[in-house]
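Next up: a single chain in structure tokens, the form predicted alone.
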Amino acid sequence: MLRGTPFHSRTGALCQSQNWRRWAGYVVAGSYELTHDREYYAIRSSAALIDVSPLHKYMIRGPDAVRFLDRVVTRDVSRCALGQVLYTPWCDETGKVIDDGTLARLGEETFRLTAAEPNLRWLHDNAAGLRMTIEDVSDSTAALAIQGPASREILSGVSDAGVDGLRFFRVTSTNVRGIPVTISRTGYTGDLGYEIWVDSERAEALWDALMEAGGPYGITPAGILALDVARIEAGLILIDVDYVPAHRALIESRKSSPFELGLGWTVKLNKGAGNFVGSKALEQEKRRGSEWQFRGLEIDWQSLEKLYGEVGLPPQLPTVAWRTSVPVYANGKQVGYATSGCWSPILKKYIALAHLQSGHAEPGTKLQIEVTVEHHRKRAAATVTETPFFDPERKRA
């Protein structure tokens, strides 16, 4: 049965739209208003609140909890200092992403693992004889994104302690306008924001408080559709989007690793813990190298008004994101697929995330993507490019 997040009593009397979408077992807002637009721009020129709640999340806590972790991500987490957030996928035995999320380490002992997917089950099979626990906490934390240019000003002007210091991928504790919380320096958009971590019983007050203070800043709830666009700007990974979980995929063509996704950065195969799991396939995958790649694709738009100018109609392209699997080709011949893309309001181009053949990823390549006009197939040309399309200073600095 679906149910509101701890927000609902808030999003639900805000969603002009009643446009709602299916988010693990909860409804979230596909957008407040009768478009995302509005929501879109103050992602990238203000402030956006969004509601993340439905993440899972994992308390895992004990005096072997770094080494259960090093056992189950690719990250080397003996390397995680206390107050650090790290991004990390993680694999099963053949070396293919399972799932992916961040891992904040909030003590010595004390992480909590967010997912996209349940993990509980996974998680506890790879536990065994390690004095540690695994609480699932998702349903008692709820969760915050504020993103945007002004994000950092409307939290310093509530929260006791200030967000002026905190640097990207750190995570603090504090009090929001009395409320106890943990703020980290992350999220899904690829712009300046923070994720805010909350008990569920204080999350209406927590809302209220931001929405007030963010008031002169023009802080807009945002919804799903908003966050689409922003993250393929962003160049990240959606899951069951642009790769499917590999404990779900019915044929091994449909697995992808780290290294196919773009993740080999995330991939420590040397770190002191030893083997993790599908470490042993994955050493043997970077020593062969692999046959996909994950790229950023920007379609060019002369060559799909000349598509649309041959039936007499101006280039139609779809107002919100799109998630299918897209063939694209190199003369004549597929060479692999886009799995999401959009019309970038901010760069002003028509992108896509495409999983191609390691031959065909090189940037600059030049490629095909098939677009349909007036029920039609055709192929408008394409470049190759490297992800992020959109990465701001502000993110980091």
Partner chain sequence: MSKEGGADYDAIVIGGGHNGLVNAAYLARAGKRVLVLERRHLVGGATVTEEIYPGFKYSVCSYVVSLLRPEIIRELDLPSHGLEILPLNSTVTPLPNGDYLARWADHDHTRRELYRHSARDAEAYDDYGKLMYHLAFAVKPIMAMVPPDPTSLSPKDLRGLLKLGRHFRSLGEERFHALFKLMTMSASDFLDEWFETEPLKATMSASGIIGTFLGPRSPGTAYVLLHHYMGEIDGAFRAWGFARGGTGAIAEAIAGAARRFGAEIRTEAGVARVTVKNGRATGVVLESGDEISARVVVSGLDPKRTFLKLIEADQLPTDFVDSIRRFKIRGSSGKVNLSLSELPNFTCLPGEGPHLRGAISISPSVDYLERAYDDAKYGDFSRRPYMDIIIPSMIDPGMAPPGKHVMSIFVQYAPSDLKGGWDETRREAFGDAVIDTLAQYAPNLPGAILHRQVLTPWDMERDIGLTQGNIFHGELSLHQLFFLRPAPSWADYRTPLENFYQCGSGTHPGGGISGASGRLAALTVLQDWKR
Second form
Amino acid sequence: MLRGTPFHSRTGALCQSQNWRRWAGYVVAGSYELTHDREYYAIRSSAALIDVSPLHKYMIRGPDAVRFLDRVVTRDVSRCALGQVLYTPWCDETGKVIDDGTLARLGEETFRLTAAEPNLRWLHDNAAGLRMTIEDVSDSTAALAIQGPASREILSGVSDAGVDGLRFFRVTSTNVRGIPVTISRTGYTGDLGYEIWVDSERAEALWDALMEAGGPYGITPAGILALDVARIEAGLILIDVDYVPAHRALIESRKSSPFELGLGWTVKLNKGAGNFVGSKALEQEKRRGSEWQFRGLEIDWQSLEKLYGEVGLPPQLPTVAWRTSVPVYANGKQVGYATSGCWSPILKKYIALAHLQSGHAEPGTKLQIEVTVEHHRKRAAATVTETPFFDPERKRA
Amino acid sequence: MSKEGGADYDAIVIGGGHNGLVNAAYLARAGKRVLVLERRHLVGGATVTEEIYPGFKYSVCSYVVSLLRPEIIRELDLPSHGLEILPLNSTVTPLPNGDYLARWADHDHTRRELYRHSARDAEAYDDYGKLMYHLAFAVKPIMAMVPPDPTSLSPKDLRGLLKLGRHFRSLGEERFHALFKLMTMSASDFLDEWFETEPLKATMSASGIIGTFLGPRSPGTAYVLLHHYMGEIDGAFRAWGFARGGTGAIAEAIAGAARRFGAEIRTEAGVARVTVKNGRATGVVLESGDEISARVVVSGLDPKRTFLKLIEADQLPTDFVDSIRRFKIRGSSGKVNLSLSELPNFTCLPGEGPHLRGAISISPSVDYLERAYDDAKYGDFSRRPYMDIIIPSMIDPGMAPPGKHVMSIFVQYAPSDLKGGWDETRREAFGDAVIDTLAQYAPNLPGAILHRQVLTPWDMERDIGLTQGNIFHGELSLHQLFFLRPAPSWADYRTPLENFYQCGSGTHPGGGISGASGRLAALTVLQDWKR
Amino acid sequence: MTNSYDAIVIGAGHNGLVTAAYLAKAGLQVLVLERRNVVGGAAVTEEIFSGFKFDTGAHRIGALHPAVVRELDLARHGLEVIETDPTVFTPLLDGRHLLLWRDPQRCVESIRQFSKADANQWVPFTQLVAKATSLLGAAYASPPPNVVAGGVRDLWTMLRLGGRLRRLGKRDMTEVMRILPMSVKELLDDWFESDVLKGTLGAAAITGMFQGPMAAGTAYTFLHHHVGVNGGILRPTMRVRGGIGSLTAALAAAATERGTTIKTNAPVERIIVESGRATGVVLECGEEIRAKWIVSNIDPKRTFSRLVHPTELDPEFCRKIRNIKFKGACAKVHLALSELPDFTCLPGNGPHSNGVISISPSLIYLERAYDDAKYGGVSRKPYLEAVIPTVTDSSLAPPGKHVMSILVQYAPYHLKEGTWDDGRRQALGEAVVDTFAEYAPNIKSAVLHRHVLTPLDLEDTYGLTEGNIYHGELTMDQLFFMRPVPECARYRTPIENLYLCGAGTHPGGGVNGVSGYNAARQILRDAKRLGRSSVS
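Switching from the form predicted alone: structure of the form predicted in complex with its partner chain?
Next comes the full complex, this chain leading.
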């Protein structure tokens, strides 16, 4: 049966909409209120509390932990400082992305890897002959994201120390009202924010502490619908939506390399440790050039207005982010497909994330995207853009 | 009405089993005058539903639909003749320690459950599923082709071989090698490469031993693991489940289609022999002594019956008769059907629940299955047998009176060549072993039994006409598959006798209610007719 | 002393020595590194008890690759093969016995006492075996073709084999294809009725296998052991004068004569891999030696899990290596005897002790022995293959005394309960002597010394993973282009310039030198292609 997360007693009580979504075998709130608008704005203007417990979490410990991780992920782990967090994908032998997540260095020989999919078997397969252990702590560790401009103040107010000065993509161990936690300055919103990792048994107490402390700042529990809009604005990819994990792709063409997902910056071909899984293929791809690029699309409002105007309607956009594959054209020929998109309330723009053939992916390129206007397929003008769409200074400051 | 050459019919199909009926339906669909002759009072062969105890309906032998070819369902429009396939989605394996292992319809649900036993297995299960999906794809065209004869130099066979060669090359190295392993390994070894949870391996490997005279550690048992995934690649068509009304409803639906196309079906019309003139089949003689002539005769019986009983030995080449004699057809399974006053109450999952609407597998460990095999190897029935159980009345309430239930138990091993031979006493002893074993997992069961039907290979041979009670018309071992099934050079549904064809499970691809043999045989007959 | 060679062969087993000799013959500077203080690997003769010399690993040889014997001039280096006659003696408890001879007619006579029908079937059966093995022999003569993604050479090999198959004629061709995947029991049941004959032939199929005679694929292993054997002879028994160690000594001599350096007591710690290419080895003593070609005669599992760092290999490849089935099934018992065994069914001394003495009264006997092992136990009534080489070669023991070497099956490497400690070891030795004594009661008092190698000992002593004498089971899924894994089936490995030449590669199993020979040819062909060496 589907399970509730360690926060379920709290989220359940708050979920007026009964809009529950499945996430990795758990149920989590899609939205708490009947519409998710307020939850979205909490992320961008005050603070939102988001239950991200369904993430898979693995503790990796041992003298060969760095060597192991350098073998598995594309980033250079040997250069990850104590207390640093790396965002990284990992690939199969052919250089196609299996999953992506964050890797936190909690100790000299201790790391926590988060993943969207179960990865224990893959990790074990790569660990043969190395002196290290992998512990699946997915069930015993709950995770809560506090995201938004007020998150720092709220969190510093309830935690012992270390939050105020915590830099972007750093992690620290501290206590929140006496509850031992680790806090990383990471998130899936592209805003100022933190993720808090806590023993599942203390999850409810942590929730209560943050809700209470955040009250005066307008803290709002947010569901994954609001999160989805925020992550698209931030240009962050979502597994199973923007890419198919290599291990589950039934056909080759469904797989993507990091280069094809806009993650070229995470591929460290010359790391000190030498080869990593997929590095040979990625080296070749880099030399050859990738077939696909992953880009933002900004859909032209006037073009939309015109198409809708023809049937006598104002532009009608979905109220939540969409996650279907939508064809993208250049001069009538399909050159790619968008995999998620939404109306960005903060930017006042209709945006999407798309896979584009390399010849059509230069920022500024004018393309067309399919829109269904009153049961008829039309094409609206769109422009290729860099991501993130939304990148406030406070995110890193 | 065409009565070419004075023949009574264009085609006579011997045996109204599901393959015979499929064959007849396709021939009739092509406009031929077809007569089906069935020895029993009802059609279906081993695909029958019978009300042996008033109010309770048993799918006497075969009990699930798994491999029925989608093209047959489509081309014969079986739904319009009453075929309804109800979902049968879960498999639960009760364990002696009071725990259980389940696989449910929902992916997350199954993963959680497997995770409870082994985190790595939960993940391996998905990867394994993906490989099997690909391998099912690789095998599908082979299942659907008439096997070419590798010793022949005829253009047709060479074309077939070339096609096969190209197909294998198109798979790519990884999948070809995986397929090779699957074809040659034991189910147990193959699964050892993926899993560590004993009941998971046992329950999966059990599908590899069904109907064979092999244990899960015998090489050659792995490839049947694929059967479970063959349904997957038919996408939404998925025909895996329980036929409403029992398996007899499948035979009825096919018979209905055959009749609609104009075929005539005669029951209680056992065939004594096939008449042969100058190396050609010309018709049949019934057990009643009546003679019926036809342009072609197709046998849906197993190869032994077809060639060693219906035909005089001197009408066939000695080599061929030798091959048929050597064809291995040992029966290894039995069936127990129960009428129950109440549902079984499993210690591991007490009360009524979704587990009773799916399959229940008594296969706690590979060793357990292997020991069951050891008994059979030396000529005994398994004291602690493997069982695959469903409760049809939970899926289709029409199978039993309200509040009452029927239970179908497939049992292995029950060797056809039991030491000392089968008789009534031994049959009931076998039935007792089954109930005893089951009572360890569901203690209320013995007290709930209103009626018990036990079928051993001996019964299946006598009642249904399966030689040695082999449910697949011949063992599905590597050396009896594809162009070797049932005999080299005669695996294309033709026989050494002109105008005489074979369409039973003893031909490629054979085994299970798939109808593929019946269909491919019909297409072969029609092709020859054109010439 | 140079610290760099053209080629390093790791392990001086018989295949490694064959490879070394051929590489040296082609003009390469070759170094052979052997962990033990003797060369030979599992083809070695050791004086365990003063004056008594035993073939402690393999105690028979297979059909040596004729080219190897000829081209390396092994006779000049002291190789003398003894082909025993009779080949096999199977004593029974009912007072009868079966003898198989090199002369088919004598076999027929011996078989006739058990079954006239079987006697008549004998010659036709040997003919079928000869046909099937000639086909396999052709397949063994070259690296297995890449069936799926192969090039012209692979296609040519396949066509050649296909041609050989078709030349058998329709009837035999289908028969050969039909029997390959069968169990040896099914094969023998098709031909024979007498238990002892079937048991004795079937035993050849299960030697070294963790399978019983009812397991599919054992018909193939039966044929495997007859490849290269003169037609008409089944279960040939061939030994080497002076012990099997004389064979490897001859190979070593042939190799050194051509300039090969052989270092014993030189265990390799790891293979140096740089940018995906093998460039040398590091010895356990720390010494680093470089070479263009590294050839491992060690079994594939040890090669990749111990000598190569896992991060140099793809995880999928590692998984395949991990999944190679080893499942050691045999143990060895060595007895120093004061007199020859005296068989109740055939008293006195006679030629019956020349060849293999096979305790294999029936297939069921063998299957039951396997049943015990299947659940992790040692066979209560094991299959025994005993040889007394002193009958034909008195140099191996003090005058009047004898040595007897017994291959025992099944003794599973993985025990369900307990481990292979000394208690178990001695119990096994006793059980074997007891079983043998049922047939030859005087054996008990004749034993002067007893030495037992459990599967664990075989692993520790000879580096055979799980004690598997073939470097990996000879099952269908691990043969030809699948042996040991598809990526290494043509002796190459995913690591450039690292090759395999041991029994873990095609065709594998048995002391025949074919793997070593094929591997050397592959290396030389690759070397020529790359133009990296002065190959003649």
